[in-house]
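Read the single chain below, which is given as structure tokens and is the form predicted alone.
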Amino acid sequence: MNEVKQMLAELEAVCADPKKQLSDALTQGKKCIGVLPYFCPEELAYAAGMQPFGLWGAEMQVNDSKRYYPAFICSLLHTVLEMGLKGMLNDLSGIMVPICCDSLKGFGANWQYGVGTVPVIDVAWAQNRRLDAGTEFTRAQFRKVLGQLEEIAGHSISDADITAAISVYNKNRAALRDFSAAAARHPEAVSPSARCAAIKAGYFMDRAKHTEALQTLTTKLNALPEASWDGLRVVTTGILADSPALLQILEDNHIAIADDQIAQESVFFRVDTPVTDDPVLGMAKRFETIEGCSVLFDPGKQRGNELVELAKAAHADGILWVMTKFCDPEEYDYVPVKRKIDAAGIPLLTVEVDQQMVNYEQARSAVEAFAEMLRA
């Protein structure tokens, strides 16, 4: 158990100081590419010998970014732009920005005007992603991204390089799935905070090194004896569920995360990239099978069906929707997805979060009441 705790603490330290990870990569002579959510083809940057560096916001108060965005834009974009305006991201050689929601569509222009020193790589994909035409459109857009990355890297990126990078990422996704399953079996050893950190650390580390750490950690977890758990189990859903305050509230109420449908977590690693003769086509085809995210076209809201199946398979007591404040796609999804969850008879709690929140007492009261209801 002590070895597990030590390894989890090391991954938590990575998340606590991502700037150190960026500095270490630069010291090794690597160029780093910032990657905003969601689903950017970061394998292409990895194939170029550059290190992708996740930009998922930060818990901080913003000031300068309010000159570019109104208050009712999600705090993830506010805080990333704030860091850029303050020069905290000047060491990046570029940033990938997906244009998949109304707020992100204007981010690149705001960044270019306000920051300017770090070039923007816009990433587009087809929303009708299961059509052949949609897959071809996405492939063409990823090839365009590839050309911009080659210009930044100063050399060409071969298909063999991309195939090798895809293999690294597929191995990482497999390791993440194995870890997630092991963590669900051992909630006494892996708290919600530790689970989140182990997954999130991959956005700041070299993916191959992250895989090695996860594989060792999962082996240690699987070697632990079975332990009883008298707490609750929930499945989480949303964009982000990495708020330290909220995760601590779950721990205080003896609630474990049995599985998730979080964009930053399982939505990233549930589906591998297929191996194809044209590796960029394989990356485009991966979009055909991704489910469970509000920024992807989801006719019939299959996200709700997936959540119900996840909760049943995990023997979860309920579902926790971590709602990112001012996220229109998430709010649009809520009513139709909730109807499916209600129809399945699964308890649901929605908690609104914001990376600029300083008081989580309302969330604490809601979680405590939810836990009491589930235990009744």
Contents of the next structure:
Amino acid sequence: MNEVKQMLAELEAVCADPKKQLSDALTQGKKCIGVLPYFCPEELAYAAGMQPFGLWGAEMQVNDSKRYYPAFICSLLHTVLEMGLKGMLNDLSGIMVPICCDSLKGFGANWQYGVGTVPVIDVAWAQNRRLDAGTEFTRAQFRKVLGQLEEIAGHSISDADITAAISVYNKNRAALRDFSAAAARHPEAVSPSARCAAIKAGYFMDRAKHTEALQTLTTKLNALPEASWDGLRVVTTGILADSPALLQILEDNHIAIADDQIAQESVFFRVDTPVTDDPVLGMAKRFETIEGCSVLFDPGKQRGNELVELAKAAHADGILWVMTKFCDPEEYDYVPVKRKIDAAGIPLLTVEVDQQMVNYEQARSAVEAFAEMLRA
Amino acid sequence: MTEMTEKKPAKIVLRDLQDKIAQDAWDAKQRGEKVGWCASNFPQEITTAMGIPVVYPENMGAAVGAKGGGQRMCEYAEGMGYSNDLCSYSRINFAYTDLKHCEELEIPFPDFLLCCNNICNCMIKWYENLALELDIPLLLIDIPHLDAKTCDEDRVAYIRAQFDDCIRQLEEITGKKMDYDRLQEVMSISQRSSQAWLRAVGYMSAEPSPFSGFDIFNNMAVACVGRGTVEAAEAFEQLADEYEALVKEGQSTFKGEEKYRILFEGIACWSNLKFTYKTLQSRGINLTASVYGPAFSFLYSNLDELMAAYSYVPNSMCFESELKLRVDDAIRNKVDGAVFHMNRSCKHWSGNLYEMERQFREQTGVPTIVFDGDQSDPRCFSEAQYETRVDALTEIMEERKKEAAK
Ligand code: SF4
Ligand code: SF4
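Okay, that is the form predicted alone; can I get the form predicted in complex with its partner chain now?
Whole complex next, starting from this chain.
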């Protein structure tokens, strides 16, 4: 148990100081590429021997970013921009910016004119992701990204390099799935914050090293004796569920995370990249099967069906929707997806979170009331 | 009386045409034909050529806002669980979908949905919800935001494939066949309308401008949705002729002296249209530049260019092209200042607005203001803030005029 604690603490330390990971990579002579959510082809940067560095915002107050974005843009983008404007991300050699929500579409220009020093790599992928032409468009656009990465890296990137990088990422995804399952079996050993940190650390570390750490951790978790858990189990959904205050509130209320449909967590690792002759085609084809994310075209709201299935499979007591404030894709999804959850008779709690939030009293009361209701 | 003066003014012709387009959809529905709800910048060439009636929820949102129903409908949608953060057009539409009634304006309910995200991705989420709610097919033409000044070949090929797929699906849904000769014809009529529209708005460069620039907000609805019809082409030609005649006479439909000329950036605040207009007009300020002028022209000469043209709409172009469009328009139309609408509804439009305003000011050298508002939710607009900022702008424009006169 102590070893598990120790390992989780190490991964929590990575998340507490991502900048250290960045400096370590730079010291090793690696270039680093910032990667904004969602679904950017970071494997290509990895294939070039560069280190992808996830940019999911930070718990901080913003000031300078308000000269670019109005207040009603999500804190994820505000805080990443703020870090850029403050020069905290100057060590990056580029930043991948997708266009899959309206707030992201404005990010590239704000970054370019505000930060300037770190070049923007535009990433487009097809929303009509089940049309062959959509897959082909994504493939072609990812090839374009590859070209830009080659320029930054200063050397070409072969298909063999890409295939190897995809394999590293698929192994990482498998390790993350195994870890998530083990964490669900051992809520007594893996708190919500520890679970989140173990997953999130991968965005800042070398993926291969992250895989090793997770595999060892999972083996140790699996070796623990079966423990009884008299707390509650929920499935989370949303963009991010990494707010330390919220995760602490869950822990305080004996709520474990049985599974998730969080963009930063399982949505990243639930589906592997298929192996194809043209490895970039496989990366594009992956979009044909991913579900559960509000920035993906989802005409039947399969997200709701998947969420209900996840909750049932995990024998969860309820679903916790961690709503990122000012995130319109999530806010649109909320009504129809909630309806599906309600129809399945699964209790749902929605908590609005913002990385600049300091007062969590309302969230605490809501979680307490939800937990009480579930226990009744 | 000459034949010219007996004619209805183009403004009325355009309004009647808009009413006719709406009525045609009702009549078609009555006859049992399939009717669609359609995103405003969906390639209208497809539906016009196939003779498929469609209506535009965004236009309904604007009209409901203008007629005073915006807040009520938005609040109803919020009661359904929709955040007040979301585009007010969509909130009005969700409310209407649920209530099946709206006292300000009603549109026939759809049998299918035509979505296009060149203006925003919120459109996708909005239409996904409608498709589920109404249990009807949703056809999406995904037009990815441009990352360069021109639309690349990958995008053209992707849009083209979706165009073909959409036609195939529409044929299945409606039982109507696409006639490709007719499509060519609609394309050339659309070009005729676009040219006439460009000529009409081009007269804004005259001093004084022959019309009150707020008219653009009303006329662009037809420019956007009806331009594939001969009636629209003729109406825009008439409009351009009327403006030309006014320019020759040095006349204008703008009430009062045109002391200052401005660019107005963004969607109109429909719920506060009168106030936003009066505040400017009473100070002698006329709108002589708007992105709705040049940006709604959709110029092309073949199908591939048509695909690309749908990427060159406001909100879909890269920042540099968006900026150039405004700066060129402002310079050509000799503006003295600019008013930027920070629209609470529209995240993409607002996401670069501060930078747009800064660079616009630097490149044109004219003073600018930004005000907070919303196209159809009056709760986001403050009369006091708007008035104070317009006053500040007027003061600077006045000072500059005095300086220039010295
Ligand atoms: S999807 Fe939501 S949280 Fe993510 S960048 Fe867009 S608005 Fe922000
Ligand atoms: S106002 Fe903005 S968000 Fe709303 S439909 Fe138009 S472009 Fe989209």
